[in-house]
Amino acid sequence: MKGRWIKITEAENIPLREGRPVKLGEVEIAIFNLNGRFLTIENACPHKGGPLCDGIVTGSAVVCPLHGRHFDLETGMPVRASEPACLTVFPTRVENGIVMVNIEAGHRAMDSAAA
């Protein structure tokens, strides 16, 4: 997998089913902790911009708290067919307790189904 991976956090730093906003640079990413399994999304929500990281966690899905949209945290991808707009979903793992992120290789699940 190219890129590189960043130390971000202690994997006890992000609350169960709860996500935490992190700033890399010119990105803004939100970390979710579903049941000890992290899954990482760009933090903006593409209808107004709000902070999925303020978001509830559904499922694997967060809902954004400004308008209501829900997105799955594995694909970045809207719930409901009629929202076409996709976040990107970036490759997380945990290392001796560190929660890593892999900016690089972040992916969009509309730019692969247009390959």
The other form holds:
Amino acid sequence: MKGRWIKITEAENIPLREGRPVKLGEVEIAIFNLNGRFLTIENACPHKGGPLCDGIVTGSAVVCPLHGRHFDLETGMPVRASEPACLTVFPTRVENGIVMVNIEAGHRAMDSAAA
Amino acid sequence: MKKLVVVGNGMAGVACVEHILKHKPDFDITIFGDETHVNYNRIMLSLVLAGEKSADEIVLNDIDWYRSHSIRARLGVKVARIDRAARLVIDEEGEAAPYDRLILATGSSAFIPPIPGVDKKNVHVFRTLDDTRHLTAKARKGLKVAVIGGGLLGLEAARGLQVRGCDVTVVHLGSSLMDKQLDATGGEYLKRRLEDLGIRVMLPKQTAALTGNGKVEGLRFASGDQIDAELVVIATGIRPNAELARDAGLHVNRGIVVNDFLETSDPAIFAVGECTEHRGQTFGLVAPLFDQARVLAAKITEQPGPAFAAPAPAAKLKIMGVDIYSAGVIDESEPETEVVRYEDPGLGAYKKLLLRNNRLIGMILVGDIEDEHIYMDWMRSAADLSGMRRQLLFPPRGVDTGLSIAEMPDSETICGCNGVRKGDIIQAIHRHGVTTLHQLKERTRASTSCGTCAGTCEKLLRAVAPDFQEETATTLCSCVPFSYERLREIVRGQKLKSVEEVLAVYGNRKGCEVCKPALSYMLDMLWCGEHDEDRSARFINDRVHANIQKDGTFSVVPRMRGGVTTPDELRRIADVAEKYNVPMVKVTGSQRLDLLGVKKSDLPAVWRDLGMASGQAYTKGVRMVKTCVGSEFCRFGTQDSTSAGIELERRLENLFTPHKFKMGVVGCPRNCAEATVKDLGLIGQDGSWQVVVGGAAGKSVRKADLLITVETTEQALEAGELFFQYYRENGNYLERSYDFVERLGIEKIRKETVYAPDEVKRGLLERLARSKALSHDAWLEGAQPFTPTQFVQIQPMQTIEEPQLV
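Mind giving me the form predicted together with the partner chain, seeing as the form predicted alone was just shown?
Let's see the whole complex now, leading with the same chain.
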């Protein structure tokens, strides 16, 4: 995989089924803990910029706390097909208890579908 | 009077008797039943097993019915033999009952395969109410259960035991589940759904033996492996009960052989139901048996009637959270059959429609059965679908493509299970003023068995009943498809203490933003705070104890009991506003001050510097008590409203409620603090207090109802507490007190709170006290956070500018 893996934080800092925001340069990401599987998306909801890190997790999706838009954490795609915008997802892994994110390998499902 | 004897007190036999009574009620009737129960709805047993219904709720004919029709009911009596020459039925006691006409409705029994060990203890079948009672008595949390047989009945038993907390494995001989009703793909979707719900499925798996010493301990398979099982349910099919007929010398194959008019080889003897064999076919589903009952009733009363022709089979799986429907031809290898198919593994939905000459002849629906009515309309009316080919899989809703209600003749059967025709329903509406589906069910029994015709019944009601009322669904949400009331029972009964547990056993294991906070509330309320707190199930406001704003910042409203503050508090609020650059300080409508635009990471410091408690302005809980000046200063005041208001707020603060809960206390009927439009209000008068509830001045405006008038402040506070706890326990999540009061009616609320027997009141107050004792000011978490990163912004260990290679 292209890009560099950046060490973010100890895995236990992200509680089960919750998200936490992290600022990396200009990008704010939200990292979620899905029963030990960690997934990362850009933090701002494409609708009105709501902090997705604060949303309730349902299955593998998150619900924006402001207006209830649902996004799949694995693909960044909106759960309801009527929503046009999707989110960038970032490859995430845990190594020796540290959550690592590859910020440069972030991608959007819709862009790749269009390409 | 001619003597009619019916052997068998089940659904088919009794349905036939009901029809006979309609035609010609001058038979002298005796019914023998080997079960001790009156006639009940056997197909609802799965709901009794799952705790959805009580045994009483599935009774079809109570004992008064037998009495009022002068029917001798010989319940719990087995028939030993039939003396055809003398026309006598002889029971096990040797008593003889003479007959002119005899109906055999002996039903069927569970087929028990000849596997070694099936006679061990704790091995059951699932056919009768008594079987169901045995199973429910043994079911407990964590009990290892194996269900042998992955057909309709086996799966219903499996889910029923699993919702009672058992650890269930289904063992199926075939290579896919419900193979009589589903194809392999449908079976696979069903399997996945069951596994999602936490039921293990093993197939194809042949059970070689049941192991254990006396009691069953496990299953050993032909493949050599084995599993543990403390309880085994055998659901491997049914067999017609034809012994009695065979011994009497009647023509019997697999079942009692009957012709198109349900006559056996003896002209005085008839047979109906699952014990019969008609044109080589035996029966296991209820709808054709009701058809038989009608045909036989006409025959026996010598009325002109139709001949029996077995209808196309239709089966619905009655399992909470699993939607399966199968009807008609499902074998696509039949000649000239076209198949239209759709599947979406993400949604767990699979549809297969079978057509011949542009007509629907069969279907399999898994996971999405919403269009079942439309498809059944198409199938029954043999509608020509040539013009619909592009929309077959997603038929336009609300458009009556088949027979419209108006075109349907009065004789058309609406409820196949209970034999209710359109005419019967129209009569019920006109004669008995039926306006809801619930009333229609009670009056006609339509839609009480499989429920498939509920949609058509509603359409009829809508078209015919002048005051049709749609029944509002009270299920919490599709993730946990139970009503609030039922869920409260489940949580209490099964001692579930966490949101995840409820979702795992009763839900879809995911939950959503609707049901998770609702379940969070329910658990907190039911266990009075002694539940397993799951912060991830709460809305963000309830994780960080502040109200999220449009830009992701938060608003902070400290508690200011009764709207009374001090110069010192005001000074601290002003200092905090400056120190943290709070963009706006606003006086709220609730006599408090709101600091808007605070960053999440500043919340603990802001709270610390304020030195005040949380005002709970962000949660579904106790907000505040708004008060007027009262008798201490006001020249019109008759009661000390500020003191009473502050005391009321102290007693209820930090508690959660189904929706936000605002209160007001005023010292005189001038009502300066608007107590009459609050969820709970105390209105002082000279020498007494009025306690009012269910007021609103928000989205809607509603004047509160008077709960009670009392003399002392202490009595007023206690009446308020009673209502408060009653609303906590019986309100649905997100139901404001004003909707709650309208739903239940103030008379009922009075009876169950202030006018309730002392022990009921004491119970409410004790539970309130227990919750209160475990509640605390949420802002204490500023100093002792629930998780290390509850408020703290995570700083990455590496920066993007200078990454180190790892």
